[in-house]
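Only one chain is included here, represented as structure tokens and corresponding to the form predicted on its own.
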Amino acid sequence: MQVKKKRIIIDCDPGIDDALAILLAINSPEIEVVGITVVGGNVDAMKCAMNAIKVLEVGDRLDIPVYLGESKPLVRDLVTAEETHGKSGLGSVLVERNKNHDLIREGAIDFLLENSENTHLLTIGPMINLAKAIEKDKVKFNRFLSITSMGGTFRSNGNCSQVAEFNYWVDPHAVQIVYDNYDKLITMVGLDVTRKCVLTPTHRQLLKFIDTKLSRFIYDITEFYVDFHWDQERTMGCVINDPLAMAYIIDDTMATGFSSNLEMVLDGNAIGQSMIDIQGFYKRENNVVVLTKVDEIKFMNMFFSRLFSKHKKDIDIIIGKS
């Protein structure tokens, strides 16, 4: 029996882990990627769009449209994460302009609104495009069947300040607009669960042994990421945040959490903190499902098995069966 595919739009700022999320999406039979909308974040918006094209080149899916979106936050100046993702956004992999970059289209906001019906939204970058779409047409925006967001943190410490996760920190005002105006619960795939999903040196060695165009690309872009994680956190390997959010859309038994209300800190030293009202102090309606537990082996098994299905036996040996 043919499985009905979930239509999704990926709103992103590629970004090393954004690239991995896109690759997981286009290699999953349950998913139809309607398009990719790009926002400034890890690097500037045009670099992000060029990186999205690069990922689609590697994945042989240049049929998927890429739309350029907002280049700066609503209120703050854009602060990028080149120290984490490299000057290009894909680590030490240089992305040189070529004819395929002519495929980058303008109009991310209109694309989001015109394709919201019967579509799920995966947002793995700052929420600036989403906030702008709400400001333009809240009714159309609320036609999205679901929103899954890689961002925020609950109990875990921040990754760009003591308390803030980068995607939400870049534009907390946009995040607040989205959570205040979307009429369903948004799933927050935050650092509490993504930090458990580490691409280890053993996983990267497996990529080297698989030795395909795709495995070499992933190995190369994550090398910079590994160095950053060692310098910053003494992590052996690198945390791959965004693919978990994609995996959760495919299989929502992979992680669990609870419903609550999210409010953003909009200024001061704690700017970008995602405050989760677990005890209902403010008596506000729930607007978020906060994921707190994840089966990281099941996730890693899905990630490798989807991208390298011909090597399932080796993946089972190295990662374990989910």
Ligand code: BDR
Contents of the next structure:
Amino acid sequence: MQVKKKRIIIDCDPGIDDALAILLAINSPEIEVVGITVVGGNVDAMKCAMNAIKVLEVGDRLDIPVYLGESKPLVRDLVTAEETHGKSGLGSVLVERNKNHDLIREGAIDFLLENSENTHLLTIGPMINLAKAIEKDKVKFNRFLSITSMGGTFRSNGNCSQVAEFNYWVDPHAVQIVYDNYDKLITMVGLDVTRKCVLTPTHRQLLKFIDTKLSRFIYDITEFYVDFHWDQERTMGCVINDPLAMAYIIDDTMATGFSSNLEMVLDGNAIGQSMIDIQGFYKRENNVVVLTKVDEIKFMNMFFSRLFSKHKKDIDIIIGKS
Ligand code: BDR
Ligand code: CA
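The structure above corresponds to the form predicted on its own; please give the structure of the form predicted in complex with this ligand next.
Full assembly next; the chain just shown is listed first.
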């Protein structure tokens, strides 16, 4: 029986883990990627667009359109994350200009608005394109069937200040606009759950063993990320945030959470913090589902099995089933 595919748009800032989320999406039979919209974040917007093209080249899916979006946050200056994602944004993998970059199209905001019907939105970068789309046409924006957002944090520490997660910290004003104006609950896939999804040295050894164009690409782009994690927090391996949000769209039994109200801190030392009013102090309407528990083995198994289906047996042995 043929299952009806979920149409999704991926709004992203590739980004090592964004690249992994795109690869998971294009290797999942239940998903139809309608397009990729790009925003400045991990690196500047044009580099992110070139990286999206690079990922589509590796995944043989250059038919998916890539749209260049906003390059600057609404109020703050853009702060990028080359120390985490490398100068190119894909670790130490260089992305040189080639003819495929002519495929990059202008007009991310219009693309989002014109394709919101019957479509799910995955947002794994700063929410600037989304906020701009709402400013332009809130009615069309609200046609998105769902929004799943990698960003924010509830009880886990921040990753760019004590309390703030990168995507929400880069443009907290945009995040507030999106949560205030979208008429359904947004699923927040924050650091509470993504931190548990670590690509370990054993997983990377498996990539080496599989030895395909795709596995070598993932091995190469994550090398820099692994070094960063060791230098920064003495973690072996690297946290892969964005693909978990994609995995949750494919299978929402992957993680669980609770509904609440989210409000952003817009200035001061705690700028970019996602405040979750779990006790209902402010008596505001719920606007978020905060994920707090994840089955990380199920996630890792899904990620590897989708990308490397021929190696199911090795994947089950090395990663385990859940
Ligand atoms: C998020 O920030 C970015 O650096 C990653 O790509 C991810 O989307 C994690 O905080
Ligand atoms: Ca990202």
